[in-house]
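The chain that follows stands alone, in the form predicted on its own, written as C-alpha cells.
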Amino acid sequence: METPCMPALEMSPAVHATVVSDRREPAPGIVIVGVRAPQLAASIRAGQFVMAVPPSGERVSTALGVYEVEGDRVSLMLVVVGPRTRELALLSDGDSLALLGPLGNGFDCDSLGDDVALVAGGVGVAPMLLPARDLVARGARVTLYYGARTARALVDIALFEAVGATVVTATDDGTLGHHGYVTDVLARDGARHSAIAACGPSPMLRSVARVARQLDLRAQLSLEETFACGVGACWGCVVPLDRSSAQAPKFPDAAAGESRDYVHARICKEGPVFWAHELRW
C-alpha cells in the first residue's frame, strides 16, 4: 500500500503579535506559556511548531512545540537549558511575544488508524496533546507511552486522561511506571495497535523506529532539532530520506546523473514529521 505524504500547509506561516495570557511550570525546568493568538490558533495543526522571538530581541528566535489550542489561547511547551529559553521562560501576563508559525507539516492522523500508540520522551510530549484530542474526537483508541528520567519529569498526564488518552509511563529511576525505557514497553505491548506516532530524543525515535519495523507497524516521527531558521532557507537541519518518498525535496537540474536513492530532507520544512521506514538513519 502506498505510503500517504504528510499533510502540506494550507496556508503560509506569519508573524503572530501575541500577548500573554498565562504561564505554569508543571516540573523543574519545564514552563507552559499561553498566549492570546486568534489567528494562530485558527490555522494550526497537530504536530506543528513556531518560531518564538524573545522579547528583549538581543538573541535569535528558537522552535517550540505548539502544545494546547483552546479558542483563541495557544500553550507552547519549553525547558529551560539556556539564554534563550529562560528568557521566554520568565515572561508574565501581559507581556507581549512574536510567533511565526504555523510552520511544519504536523502528524497526519488520518493514516493512523483506530488503535494509536503515541510515544513521548521529555519535552517530545510536547506536539502530542493535540493529536490524542483529534484521535479521539474520530472515535480512535489512544494509548500514550510517556517515559522521563524521573516520575518528576512526567506532566500533565491527567490533561492526557481528560481528553480521553490511557497514559502508560516509564521512567529511567523507577520513581513511576515501568522501570527503564519507554520503548520497552511498547514493544512489549505495542502488537494491538494499528500504527504509531512519536516525538522525543533521536535515541528514543531510533528505537521507536526498530519496534515499528518488529511489529510491522507503521510509525510516525516527530524529529526533534534545533533550529535556525525554521523555514527552510539555511538547510542547516536535514536528515536522509528516500528519494522516492512524497515528502522528498525535487532538484531537477542536480538530479541528472545522480546515483544516490536519498535525497537530504529539511526538518523544518519538509517535516518535522516522517514515516520511519523511509529515513535512512
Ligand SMILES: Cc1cc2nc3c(=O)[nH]c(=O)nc-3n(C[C@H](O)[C@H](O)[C@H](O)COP(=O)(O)OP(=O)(O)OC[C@H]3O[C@@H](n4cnc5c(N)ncnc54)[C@H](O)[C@@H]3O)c2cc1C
Second form
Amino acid sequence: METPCMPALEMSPAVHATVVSDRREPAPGIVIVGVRAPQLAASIRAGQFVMAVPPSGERVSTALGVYEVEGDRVSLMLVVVGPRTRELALLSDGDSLALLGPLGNGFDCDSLGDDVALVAGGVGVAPMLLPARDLVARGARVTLYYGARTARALVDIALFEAVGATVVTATDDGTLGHHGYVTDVLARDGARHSAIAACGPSPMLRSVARVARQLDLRAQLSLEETFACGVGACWGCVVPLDRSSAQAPKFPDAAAGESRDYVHARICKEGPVFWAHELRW
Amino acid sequence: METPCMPALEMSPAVHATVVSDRREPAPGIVIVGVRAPQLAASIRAGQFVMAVPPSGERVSTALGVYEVEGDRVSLMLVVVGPRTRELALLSDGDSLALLGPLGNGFDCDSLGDDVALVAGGVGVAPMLLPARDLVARGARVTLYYGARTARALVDIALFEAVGATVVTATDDGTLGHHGYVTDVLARDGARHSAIAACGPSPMLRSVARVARQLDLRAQLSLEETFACGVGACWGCVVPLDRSSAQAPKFPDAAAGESRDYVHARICKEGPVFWAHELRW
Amino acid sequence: MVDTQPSLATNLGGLLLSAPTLMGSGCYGSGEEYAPFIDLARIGGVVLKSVTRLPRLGNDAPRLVPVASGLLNAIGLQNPGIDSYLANDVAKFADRPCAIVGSVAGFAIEDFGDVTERLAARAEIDAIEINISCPNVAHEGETFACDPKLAERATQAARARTKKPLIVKLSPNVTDIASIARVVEAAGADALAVVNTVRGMSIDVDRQAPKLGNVTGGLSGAAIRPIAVLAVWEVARAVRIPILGQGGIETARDALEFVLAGATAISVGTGNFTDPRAPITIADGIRAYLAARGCASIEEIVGAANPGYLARR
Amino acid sequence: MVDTQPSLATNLGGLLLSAPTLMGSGCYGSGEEYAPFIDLARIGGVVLKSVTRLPRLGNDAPRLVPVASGLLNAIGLQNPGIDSYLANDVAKFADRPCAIVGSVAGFAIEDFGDVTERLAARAEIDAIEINISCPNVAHEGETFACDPKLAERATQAARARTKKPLIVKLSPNVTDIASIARVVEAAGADALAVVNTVRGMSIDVDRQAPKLGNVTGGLSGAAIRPIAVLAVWEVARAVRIPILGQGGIETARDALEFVLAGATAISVGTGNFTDPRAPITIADGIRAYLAARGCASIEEIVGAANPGYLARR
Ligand SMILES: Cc1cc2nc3c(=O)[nH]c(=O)nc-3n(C[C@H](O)[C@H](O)[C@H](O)COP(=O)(O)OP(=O)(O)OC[C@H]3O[C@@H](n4cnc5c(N)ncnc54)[C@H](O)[C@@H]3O)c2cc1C
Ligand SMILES: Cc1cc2nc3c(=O)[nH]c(=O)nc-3n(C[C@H](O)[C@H](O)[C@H](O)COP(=O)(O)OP(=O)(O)OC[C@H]3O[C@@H](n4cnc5c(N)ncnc54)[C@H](O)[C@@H]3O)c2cc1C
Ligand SMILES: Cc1cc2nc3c(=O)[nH]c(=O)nc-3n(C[C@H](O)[C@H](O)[C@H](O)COP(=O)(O)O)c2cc1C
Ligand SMILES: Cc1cc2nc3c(=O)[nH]c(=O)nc-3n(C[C@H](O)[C@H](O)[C@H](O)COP(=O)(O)O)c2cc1C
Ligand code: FES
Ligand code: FES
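Just the form predicted on its own so far, so send over the form predicted in complex with the named molecule.
What follows is the whole complex; the chain from before opens it.
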C-alpha cells in the first residue's frame, strides 16, 4: 500500500486538540460530528483512521474512520453501539475532543483500476467517502454498494452521488434497494469491475472476499476489530496474514523446523486495509 | 420530625419517570435541572431528597436535594464534583431521568421557632429553598447564612430574597459578603435566632453544631454522606446517634452488660436531618 | 419461536424460584425497603442481610466509596444479632411474595451451626445462605472462604443443623476458587453463591488517609463482572451442584453471561443501587432472549457457553 | 510552598528514574510507537513488552474486550523470541531518552535465568522486570506468581544471572499477596511490580461463547484500581524493597493513591489507551501536588497514608 490516491501532505501522526464545529443526526443512532482539525485534514488519506480520546476518561479510546474532509474540517460518523460511541455521540458544538492520527495504512487506490466497486455495510460507509472522491478525481468509475438493516440507516446517499459515485443499495428488510445482502448484488452485477474496496462488519467482509474470489477480482478490505492502543504497541488487534504479504511484519518461526506460512499482523498498524487474498482468516 | 411545615399530600415513595423541562447554569460547575414530576412535586417536603438513576447505568444513583417546587415542576441543583454529577449535569431538555423519592425525613420546621437561621454551604443551599418558603409562609422570620468559596458560587440569592428570606453571605476569598466562613457570621450575629437549620459539607456542619452550642440554640443538620441505596437497605450511610433520640433505630446492646449509649442511624432513612445535640460524631 | 411465554422458573438446589433473579445479601435489606419501587412478586427472592450470633454495631463511617464502575463497602456486618432478629424481624418476612433466603455470617465454626439452626427453624425462611467471607477469630483471623479446611468445616456445621436448601457463598479472593468449591460441595452444600465482593481500598489523597473507616472494603458492581463471570465458569466445571451467580449484574445481558457460564440463578446487589427496577428489566430481558431463541425454559441455556460444564451434567 | 520545583526523581531498587512514571509492559510497545504523541524524555521509563525464550505467535483473535471501566486482554505473549529480539530489536532502544526496563517471561525456571542473562547483558537495558504470571509447563501449569515456591525459584534464577536492578511483577490472583512478596524479596528481588492483570472473562450472549479467542484474559484499567491499591498497601507493609505500583492509573490523583499506599514509582498501562498524554499529565499533577504541600521530593510522600509501611522504614 505505497501510493495513496491523492498524495497528501506527509506528516507524522500527532494528538490533535480539536473543537466540535457541527453535529447532525442523519438517522436515529447515527451521528456525524464535525471538528476543526487543520493538520489532520491536511494529512489524512483515504482509509486511515483516528483514535478518539474519551472525554470522560475511564474507557479506552475509540477507533473511527474519517468521513468528510473539507478545508480545516474533518467529520466522524458514529453508530452508537456501546458506551464509548454513546459518549462521543453526545458531543456538541464547542466541545473539545482529542484525536490521535492519522493512523494505519489506508486504501491503495492506485491499484484498484478504472471501475471500482466500493462495498460498505452499516458504519463501514464512513471511510468510503474519501476513496470515492479520490478515485473519481483520477478518472475512475466508482460504484458504491451500500447495505444496511433498513432504509433509514442508509445515510448520505446524496453525498456519495455528489462526489460522482453511483450508489446501489440493499437492505435486510427490503425497505430500500435490493431485499437482502449487498454482497448478493455484488455477486450478480460485479463482474465488470476492475477491483473491490470494502469496509463493514466481519461477516460482510468475509462474504466480500468470497464474492471477489468467484469474480476473480482483487479486493482491499478494511477490517474491524477492537483496538486498545491503535498505534501498534499492544498487539491486541491481530489477524493472520500470509507471511509473503508485503504488509506482513517480520516474525521468526516459532521453533526450528516449525515453519508457519502466516504471521499475526496488527490491524491498526499494518492495516486496517489488507488484500483479501492475503488474509488467513 | 413529625410535622412538616406544610402538610403535603401523603404519598409513599416511588420511581418517577421524569422528563427534563429546563436547564440553567447559574455559575460554572453549577447546573440547575428542572423536570416534570407531578407526583413528586405534590408529595415532597422540605429537606427530603431523591435518588437520581444514572442515565448510562454502571454507577450507583446519586442523592440530590430538591431545590424548587412549582406546580408540576421540581428542580435539582447539581454541583459537578465527580462522574455522577458530571453525567447528570449533561442532561438537556427532553431527556428522561428516573428519580426515586421522596426519601428520608426532612426538616421539622414547626420546631424551629419564629426567627430561623438557615445555614448553607455550597450546594447545601439546594434543600433550603423549600424550608425558607414554608417558614416564611407560616410567619417566621428567616435569615439565610450562605457561604461559598467565591462570589460566583453564591447562586440564586434573589430567589431566596423573593420567598422572603434575608440573605447574609460569606466567601472564602472575600469576593462577596464576609471574608471567611459563614459560621463566623452566625457566631457573631446569631444569638437572636430561635433555632438553626443547616446543610453543607461535614466540616461546616460540625462548626454549626459548635456555634449552636455556644449560642445555646437547637440546630437541625442535614448530613451529607455517600449513599448507595438511599432507602435504608444497605446500612452504608450511618452516623452515631444518641440511643435516646426519637430518630434512633432500635438496636440491642452488642453483648450482655456492654451497654452503648449510641446506635448507628442511617442518614438516608432516619435522616438526613438530625438534631445536632443528638449526634455522637 | 414458541407460542407460550418461556418459563423463568428454576430450582436452586431445592429452592424453587419463580424467577432466576435473587437480590443480593446486604443490598436489599429485607425486601420491604424496596417494596415501594418494584413489585416483589416479580422477583425470585431476597437474600436477607447477614445475621450473626451477637449484635454488631458495624464499622465506623465512611462505609461506602464510589469507584470506577463500582462501589467499595465496609459495612462490617451491622446487625441486631440472632436473638433480636428472631424476636423482632423474622415474622415480617412472611409477607414477602417471593422466596426468602436467610443469610448467616460467623466468626467461629459453631456460629454457622447455631445461627443456621435457629434461623432455618423458622417457617418464614425458605433456605439458608452462609456468608463465609469473615475472619475466623480462633484461627489467626484467616477468612473461612479462603481456606479449604475452614470452608469445609463451616459448611459441615451448617449442614448438620438444617435440611433446608443450603447455599454457601464463595469469595473471589483466592488463588483457586474451583478447589474451594469442590470441598464445599463435598461438605454438603446444595448450591454455591459465586461470588462475594473483591477486596480493595481507596485512598483520599487530600487527607492522605484511607477513605473507608475500616481501611479496606469489598469491591462490587460492574467493575468486578469479568472476575465474577470467570469464577462462575470455573466453579461450574468443578462441581455438580447449582450456582447462584453474582457480581456486577445490572442488565439482562449481564445476567445471561452468568447463566451461559453455568449459573442456574443470579443475584443483583449493587445493580439495585444503580436502578431498583433492574430485577424486573433483567427478568423481562431474559424472557425475551429465551423467546427469540425458541427456548421453553431458562434451564435450557444454563452453561450453554461452557463446554466443561455441559460435559459434567 | 517551596521556591524550586519539587523533584520527581526517584530510585527504584537501584534504577534511577527522572520521573516516577513508567509505562507498563505490553502497553507501550518499545516506546517508539508512542513517540509521535508525547515527549518520551518527560517520562521515567518504558517497561518493554515481555520476551520469551522461543518466538510466540500469541493467542487467536479476538484478544481484546472492552468492559466496564477496563479492558480484558489475552495477547498470549506474542513476541519474536530472545534470539531475534537481541538481533533485531534491542539496538533501537538505545535512542529512547528514558530508562529502559526489559521484561522477561518464561514457562520454565531456566527461562527466567537464561533470557534474563542475555537481555541484561545489553547496554541498552537498564533493568529487568520478570513477568511470572505464566503457567509453569513442567508443574501442572501452575502459575509461577501464584505459588510461593515457584515465585521464589523464578526470582532466584533471574537474580543469579544479572547484577542490574531486578523487578519481580506480582499477580493479584492469589489469596495472600504479601506472603508471595516476602518470598520474592528474600529470593533477591530489588523491587516489586504490583500488580499484573486480574483474571477475568466475558461471554458473548448472542453467540453463546466466550468473547476472547483464549476464553479467559487479564482485566486491567480503572476497574481494578481499588484491588491494586490494596495490593500495594499490603505488600508495602510486608517488605522493605521499593514497589512499582500499577493497575488502573489514569490521572495524577490515581497515581498518588499508589504512592501514598507505599509505591516508589508507578506504571501506566491501559491508561495510555485512554489518553497517551496521561504520563505527562500525571507527572505534572504529582509535581503540583508536591508543590502545594511544600514537599521538595516525591520521596517524602511515599507510604504517607500507610502507617504499617512507615513503621517498617
Ligand atoms: C479502523 C476502524 C475504524 C472504525 N471506524 C468507525 C467509524 O467511523 N464509526 C463508528 O461508529 N465506528 C467505527 N469503528 C468501530 C468502533 O471503533 C467500535 O464500534 C467502537 O469501539 C464501539 O465502542 P463502544 O464502547 O461504543 O461499544 P463496545 O463496548 O465496544 O461494544 C458494545 C456492544 O456492541 C457490540 N458491537 C460492537 N461493535 C458493533 C457494531 N459495529 N455493530 C453492532 N454491534 C457492535 C459489541 O459486541 C458489544 O456487545 C471502527 C473500527 C475500526 C477498527
Ligand atoms: C441527602 C443528600 C442530598 C444531597 N443533595 C445534593 C444536591 O442537591 N446537589 C448536589 O450536587 N449534591 C448533593 N448531594 C451530594 C451528592 O450526592 C454527591 O456529591 C454525589 O454523590 C457526587 O457524586 P459524583 O459521582 O459526582 O462524585 P464522587 O465520585 O462521589 O466524588 C468525586 C470526588 O469529589 C469529592 N467530593 C464529593 N463530594 C464533594 C463535595 N460536595 N465537594 C467537594 N468534593 C466532593 C469526593 O471526595 C471525590 O474525590 C447530596 C447528598 C446527600 C447525602
Ligand atoms: C453495601 C453492601 C453490603 C453487603 N452486605 C453483605 C452481607 O451482609 N452478606 C453477604 O453475604 N454479602 C454482602 N454483600 C455482597 C453482595 O451480596 C454481593 O455478593 C456482592 O456485592 C457482589 O455482587 P454485586 O456486584 O451485584 O453487588 C454486600 C454488598 C454490598 C455492596
Ligand atoms: C494489552 C495488554 C498487554 C499486556 N502485556 C503484558 C506483558 O507482555 N507483560 C507484562 O508483564 N504485563 C503485561 N500487561 C499488564 C500490564 O503491564 C499491567 O500490569 C496491567 O495491565 C495493569 O495495569 P493497567 O491497569 O495500568 O493496565 C499487559 C496489559 C495489557 C492491557
Ligand atoms: S490496537 Fe494495539 S496493536 Fe493494534
Ligand atoms: S444508603 Fe443504604 S442505608 Fe443509607
